[in-house]
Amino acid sequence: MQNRLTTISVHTVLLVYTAIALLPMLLIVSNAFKSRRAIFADPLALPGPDTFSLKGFSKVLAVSDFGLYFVNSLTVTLVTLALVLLFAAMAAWALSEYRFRGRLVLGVLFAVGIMVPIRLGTVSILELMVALDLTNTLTALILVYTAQGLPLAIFILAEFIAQIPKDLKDAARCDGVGEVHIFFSIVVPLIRPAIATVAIFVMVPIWNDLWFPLILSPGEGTQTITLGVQQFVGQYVTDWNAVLAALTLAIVPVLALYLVLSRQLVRGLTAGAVK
């Protein structure tokens, strides 16, 4: 009876927890196919036959570039992702698997590279970013976000690589079989459950960012969905029509990567926590 009580109490819970992080997402798709004046007048009600309306996404289609925003944020965050997979997943390996002068050093830094936020460092990143003469350019994003989400991948990536059987590895090496393609044929195969959770946790902030792209790359053929939303909202007047259609294409991505590494996603979550 205990058991079932402490079952209905956790699930309970998570529910309520579920219903909380889900309703602000909600309320921006519903109200994103309504009209102006049913926004305000009821933000909570579905869109129905009276209030049902497409001008935000025709606005935001024909007066803004949102093609071109949207390219350039999946380009910066496909990028990035490739770039933090693969140094983040090499990093691991050299970290977990080899002994050498500096390697707590090295693990030190990657930890303080979690808990400073890189925000901090905007003006020398700018002034950087100005001598290289990267301003107004994508490149400049990739390499801001691929700094910021290396240190949490590698702490990730290598607490997984570091369960990998030593034996396998050895066993591999006993055949001839060289470092790299112990690295790419065994170790990432074991590891992609990790891999998916470090995507997820690298692309939702890449993706929802407008600090980086509004300092670095403030230009019309620079801007990303989050930098060029901004259009719509006035010192005045908000067009939350367009917004809100915006930010729900903006949220298509994001899901369509969730679905897709749903179920990598809570393998290596749960294995975190058995660890």
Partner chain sequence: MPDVRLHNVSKSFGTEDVLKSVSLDIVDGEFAVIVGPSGCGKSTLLRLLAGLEQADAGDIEIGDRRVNDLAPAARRIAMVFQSYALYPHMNVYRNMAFGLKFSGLEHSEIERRVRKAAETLKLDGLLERKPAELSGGQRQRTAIGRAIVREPDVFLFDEPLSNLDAALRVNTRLELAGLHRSLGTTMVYVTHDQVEAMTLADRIIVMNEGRVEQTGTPLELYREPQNLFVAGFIGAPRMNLVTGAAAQEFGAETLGIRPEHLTIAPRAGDWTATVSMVEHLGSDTYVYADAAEAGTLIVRAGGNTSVEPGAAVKLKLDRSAIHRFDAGGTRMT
Contents of the next structure:
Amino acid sequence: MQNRLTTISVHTVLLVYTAIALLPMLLIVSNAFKSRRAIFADPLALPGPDTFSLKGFSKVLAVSDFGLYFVNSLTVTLVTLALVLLFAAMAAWALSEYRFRGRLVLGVLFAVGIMVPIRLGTVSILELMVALDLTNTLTALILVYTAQGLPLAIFILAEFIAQIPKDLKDAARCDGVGEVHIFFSIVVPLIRPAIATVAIFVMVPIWNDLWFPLILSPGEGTQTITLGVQQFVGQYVTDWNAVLAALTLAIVPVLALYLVLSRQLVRGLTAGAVK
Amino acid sequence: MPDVRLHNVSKSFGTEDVLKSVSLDIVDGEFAVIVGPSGCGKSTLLRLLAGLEQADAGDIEIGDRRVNDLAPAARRIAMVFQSYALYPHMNVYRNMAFGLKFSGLEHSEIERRVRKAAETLKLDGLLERKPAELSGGQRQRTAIGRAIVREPDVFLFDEPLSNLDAALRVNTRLELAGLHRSLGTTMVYVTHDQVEAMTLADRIIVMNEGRVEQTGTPLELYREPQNLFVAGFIGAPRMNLVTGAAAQEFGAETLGIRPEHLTIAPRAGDWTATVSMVEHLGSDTYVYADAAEAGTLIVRAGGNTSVEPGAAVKLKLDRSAIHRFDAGGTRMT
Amino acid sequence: MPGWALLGLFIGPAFAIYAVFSVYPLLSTIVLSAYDTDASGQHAFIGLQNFVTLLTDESWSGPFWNALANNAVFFAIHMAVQNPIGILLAGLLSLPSLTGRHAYRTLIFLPTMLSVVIVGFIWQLILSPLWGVSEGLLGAIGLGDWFAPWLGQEETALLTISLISVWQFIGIPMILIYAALLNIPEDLSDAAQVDGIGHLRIFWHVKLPLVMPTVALVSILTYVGNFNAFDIIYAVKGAIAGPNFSTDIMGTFFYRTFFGFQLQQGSPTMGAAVATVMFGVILVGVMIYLFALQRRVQRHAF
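In place of the form predicted on its own, output the structure of the form predicted in complex with the partner chain.
So here's everything in the complex, that chain up top.
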């Protein structure tokens, strides 16, 4: 940078935008810890000894089953993640390693799924789930999210698998290592960094989704955290303490996880952008 | 007897014919070096032997078995790759043991073989290291160790020295030769470097454009190249090839003269030339001279030769050591 | 080549799940759009009649065109706001010797990680005249009179929601363009600098053209996301997409058609027809991207 003035103006712009990005969230979280009176009297103030209150949180935890929603979201996200990673890695390996008839067609079929949102098939998905007697189960969500996550995961993993040197696989074949073992003992350990990236791409939309929980499993006991918050806020819209507390409960775990994983995430996005 | 035999083997990738009906015989215990310029098909030939590619036509035999349809692991071969192909997530020990685990060997036997190979290759202290923590030479030795522990009938090497620096390359070359002596196993070694070929080989196979140009011991190839390609490829500095009237004088289309068979004569000579450049190597001196009749010639002279660029000299050739080639580039007898 | 058993083992699970829960529903939805549901719940083939109804029957065509037009506006606002801001932020972040780069990047990307629903609620509260936070903040910079219940007014609701969505997703263009900028070899800007070209000019004439493929990629991702958006409207305005359907987009229209609302009965077949139209709209966008944009906006290999 050429001079101090440029430096200062660059930082000013970035700081202003950072404030725009963060302020709304800080406002919600800080007011969630305040009494109702203080929320309205001085929304911009941080909670102090006089204004501190956990009333909202006790209300949320008393009247709704937040713990359960959280466990539901966690179950759906983690099981889906495991299925997507395993199946996508296997398919990506086969599609990029072997030349067989129908390979191109399969590749195109999966590629289409990257662009076409699975939501458009909702009418039939619901019919299918009714027929399979899976409505209001987490299984329904897991199956749909797995189908949703596979195409992009296959695409990214195939790019990484293509970078594994040919010699490595040939060496193993000369040693008499079977294809299944080559996959699990050599390919999987080598694409571990990519798997972490894919994990983030797969997890975030699932954790945050409202559409499919709303349609496939809105029933008592199977709500995810996003749907649970949506229903709660709709019901207690006038109870500001409770609404702010509910939003805070939804925001904080995601933020905490994000701050832990941010380095990995940005690296993943950056790597994906190269293509 | 695990001889290695190829009979009329062809292979093409798309429209490109990489191997054109190649036949070869490699005798048990031999160190055979396949040499040729890049793109000549030598690596493909090795991969066919390994079973990593399938031949379009012809037979490949190892011992008395036709192995065309056998998986690499069933061919009793071991291969050392140019890039070493070490598994980056496994330590040296596991790299060497990995393939054996799938061959049904006893755990103790695997351990014995790995320890023995590590000892032979001076890798004892490094067994716990990952490839990233090894030097180039150590990686190279690990790759060789991984081949040795399989106790194969045939070793296949794909340009194994090309990733090493010059000094290490000479060392490893000697070690490889020693290894071959102590194991006595057939080795097939691919390289583009004719010096490696000359120093390592019991027999050299020169390839060009998907064909075998000539097979023979290093000295046979050097002394009696069967065609212009081999004549030009083997030997450094390369053989002088003279065409035109100067060659016709000897009844040939092309006349080949090795640099050491030309001498700078004090008075009378065959050709008159002007020195254009002189390279002093200490033991030898390479003199580049332009002759009116024969073009630019390289003369290998003694270490204390003292001609200067621009000097006019007479060149004399050793008539007993000339090579004559006909219009098709084939050696004339 | 490995045997079919091996291929089946590797590809089978992914293919089965993808085929049954993604490909089949999409195809079956398109097929279903050519049927009608009668009173007994039986489907009857009616060809393109659903689409004719959608486009010509006044009780359908009005809401449909309204939703499509609103969706186009929704997308246009995204393009007009997110790309310039994304490029600006990415450009600043990629400046050499910028301190705090990592912190800026991480924090500005943060809202992107949140659920759209949560973001909708956050802004609903902040913009609520009841709470008065926005009014107070605007007052602090002397714009107090300017405040209005933007989310509640017919003229401003769609714009406001679009900007909320941009606020949430600005991190994606920023990060992708930033990554593309980092991939430009330093030699290029060094060479320009040696030639005496200023930083701003280098950015405008050298770097920006080189990241256009990424801008095109961001645009198609935004397009697909926008024409299939639902959560933000549903969270802030409900399925009714008020006031007076001024924030109704294809996603909410689809939802109401399929599930029904108030007095209108939900119809799977009509819902399928709306989904098929959405599919067509998205397909057109993807085709334009693949065949026009991606070819014109050349990729430069370094």
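Keep in mind that this is a model prediction, so the values were computed, not measured. Residue numbers count along the first chain shown, from 1. Note that the rigid core is defined as the largest set of C-alphas that superpose within 1.5 Å between two forms.
- A displacement of 2 angstroms or greater separates the C-alpha positions of residue 31 between these two forms, with the rigid core held in common.
- In a rigid-core overlay of the protein, residue 68 has its C-alpha displaced by under 2 Å between these two forms.
- Once both forms are overlaid on the rigid core, the distance between the two CA positions of residue 227 between these two forms is under 2 angstroms.
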